Amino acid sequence: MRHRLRFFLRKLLRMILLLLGVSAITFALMCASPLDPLQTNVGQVALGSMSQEQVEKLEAYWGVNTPPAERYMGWLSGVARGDFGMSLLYRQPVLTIIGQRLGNSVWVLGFAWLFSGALGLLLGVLAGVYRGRLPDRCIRWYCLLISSTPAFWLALLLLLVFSVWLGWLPIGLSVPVGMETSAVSFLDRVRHAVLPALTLSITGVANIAMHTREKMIDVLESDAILFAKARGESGISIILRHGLRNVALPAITLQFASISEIIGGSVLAEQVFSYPGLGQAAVTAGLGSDLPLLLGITVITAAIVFMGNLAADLLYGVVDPRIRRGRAKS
């Protein structure tokens, strides 16, 4: 029990220490950023028809004279007490704007990151054992080509062949257009996810694929598994009680460190699909200096990625109790 609190405390100490360095990193290329608050979101004609007094109004409420330090120390003693602060763009508490856009992007994301990895399982662990043959050919040359593929030219070209072309889907958006959401029904929010969900998807499955295609290929050549086929087991036996209990590790190590990089796509994605989810809100963010909204969605995504990490330690144990056991000693 001793040995789980300190690893807990541990983690915790580490993810605060994270959150402390992304918002202080952030805030920092915030301040630097070349745009003008004022002339971004109200206009350089707008400003010289305001009085003096209207500009120093609009100059306080973006906080365009308050010292950096006095403005991170103000959002960060908010922080501490619950309070993310108000977006100066929507003019709502930061918190709300990112539970509503989260929620939106829960079906992308969830459902990307999901698919992904069960795919990129699958492939890799096909392409390990017929390694040097024809679907092991295949497999690589997907993967080869996808990596290589940006994940907005990928988005662009699902939204012409499946919503132009074909019409099948929707060409974006999360909900049909002048429909009340009240009437928004489950399948609705579905169609509107598919072509973001999939833009992900496809972009994530390289990385997992070709990692455990190695990791397979170096368990098949072990003596474990020449030992296993002397005591006569079959291929397929030797693939499910020993290619992929060895594989597990590495798989669940790059499904949740491929959290990050579904995020990090997600923000090309909405753009391009114009899904209202937490990617698009940040790039609104970011372009409009509406500073305590960018700062509380950094935050709160690196906070998901941390966790994410964590469930993979905290599996790890799960999946080989050979690691519960060496904790358990420490």
Given for the second form:
Amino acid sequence: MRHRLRFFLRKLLRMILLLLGVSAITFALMCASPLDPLQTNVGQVALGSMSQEQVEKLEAYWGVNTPPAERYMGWLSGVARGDFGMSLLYRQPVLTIIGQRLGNSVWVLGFAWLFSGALGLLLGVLAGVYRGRLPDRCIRWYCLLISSTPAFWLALLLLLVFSVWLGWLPIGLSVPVGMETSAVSFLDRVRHAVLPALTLSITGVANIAMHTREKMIDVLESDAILFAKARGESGISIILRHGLRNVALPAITLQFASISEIIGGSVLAEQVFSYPGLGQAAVTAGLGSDLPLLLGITVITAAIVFMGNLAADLLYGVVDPRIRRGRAKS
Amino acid sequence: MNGRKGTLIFWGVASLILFCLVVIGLFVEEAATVTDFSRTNLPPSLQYPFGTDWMGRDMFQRTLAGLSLSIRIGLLTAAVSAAVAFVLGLCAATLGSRVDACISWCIDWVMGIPHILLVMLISIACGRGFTGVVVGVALSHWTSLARLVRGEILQLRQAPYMLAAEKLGVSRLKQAGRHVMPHVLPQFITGLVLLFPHAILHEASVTFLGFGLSSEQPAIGVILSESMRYLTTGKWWLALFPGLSLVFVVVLFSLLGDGLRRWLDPASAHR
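Got the form predicted alone; could you also share the form predicted in complex with the partner chain?
The complete assembly is shown below, putting the previous chain first.
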């Protein structure tokens, strides 16, 4: 138990260091940008017609003249107190906006993550078992095509087919236009979330399926399987008792590593469907040079990704008895 | 004809297609920006296979020019990424445990930020535009290849024939040239070719979001983000064909990489 605790604490420390690094690099990159936040948000013409005082006020608001190191330290001490600053574009606390946006995104992300993981595992196992035969070939072609398709184009196609052509699903946003918040039913929200979730699920499958297939082929060529066959075990029993158990470990790694990809994909999908989630907020913040908001989003997403990795590390011990015992000994 | 010959023939044909795309795209770049308001919003026909847009530009020519630009950017960024990956992987594997820990930390660090966000951030730092995309994509794709190179070299250093060579007093340079290179180079080249699809897709995505190439340039990302405004009015050809041709190019690159991997893997020669 003490070993596991120490392992956990060491991972946690590493995670905090990585998050510090992520925030520092984000800050440095945004500060290095030659794009002037005043010009992008206020506009050249409006800026020209303003008095010197007004321009100075705006400059102070966007923090143009404060040295980067000082701003970063200010931000960091704020974060230590649980304050991520104010979004410059939305004029609201960053954490409020992130909370709101994450609330919209989390269902889409969660569904896509679970669904693509389960389907990817299933397809991978099938392809591995039917190696070289028709199901395997179909699955491999599907994966090749999907991993070669830009997520946003797939989203466009789905939009074209289901919203414009068939008219089954709404075109964008997360709620119907011109409706009061209280009048929006659960079904409305689901209808708006279907296409983004579908896009992310379709694209997420390829990577997991291909890796699971490779692993499954390796496992099926092992001596244990040969012995099981010699004992007369049936095909399904071999897959369930020997195949799946060995595939589980890499599958967990892949599943948790795919969090980062799904969040990346959600940036694109939400932009196409104008779904007001975290990804869309990131694009808005990036285009509008809203440093506090973008910084907040990057750090929070990075934290989610690292948490995923940590969860995978902890789950190894649960799934694989060898790792559990090995760690207790050392 | 065996599998190896088939792979070789496929390689020849596919690279020829891609090469032709790049060259043709360069030639039609001028024609792709010609606007003609007598032929706006035409659906696909024999004369304009991909239709025309609201400014009367020929979408077929625009797509060709865009693909050419995408392939060129992909080549450039993949080459830079691969070079970075090779140097860092080599350093991590040979310069001791301190450097190794440091580089591993960097890899985790870069991988912690979702790819798209990272490319976005670097692109912003470079002021967006062509430089933004190229630097962004080049500096964010080296991580997995660097890990591969590092792992490969670390494993090799423990191999019996490497230990024997060291004990026999073979100089490090000769060890590297004689034993390490022939082993790592094929893997590295395959990794390099398989970087293209990612690089091209990310370039298109970031441009689509508005952080990449500017709207005057003929890029697939620009074409597709413009088409979004006309989708609801039924102009499906603006989005369908450019995207489809991009998928075609990326699939070709992926198949090239797979073919190369199989061709360079001696164990699969008998298949």
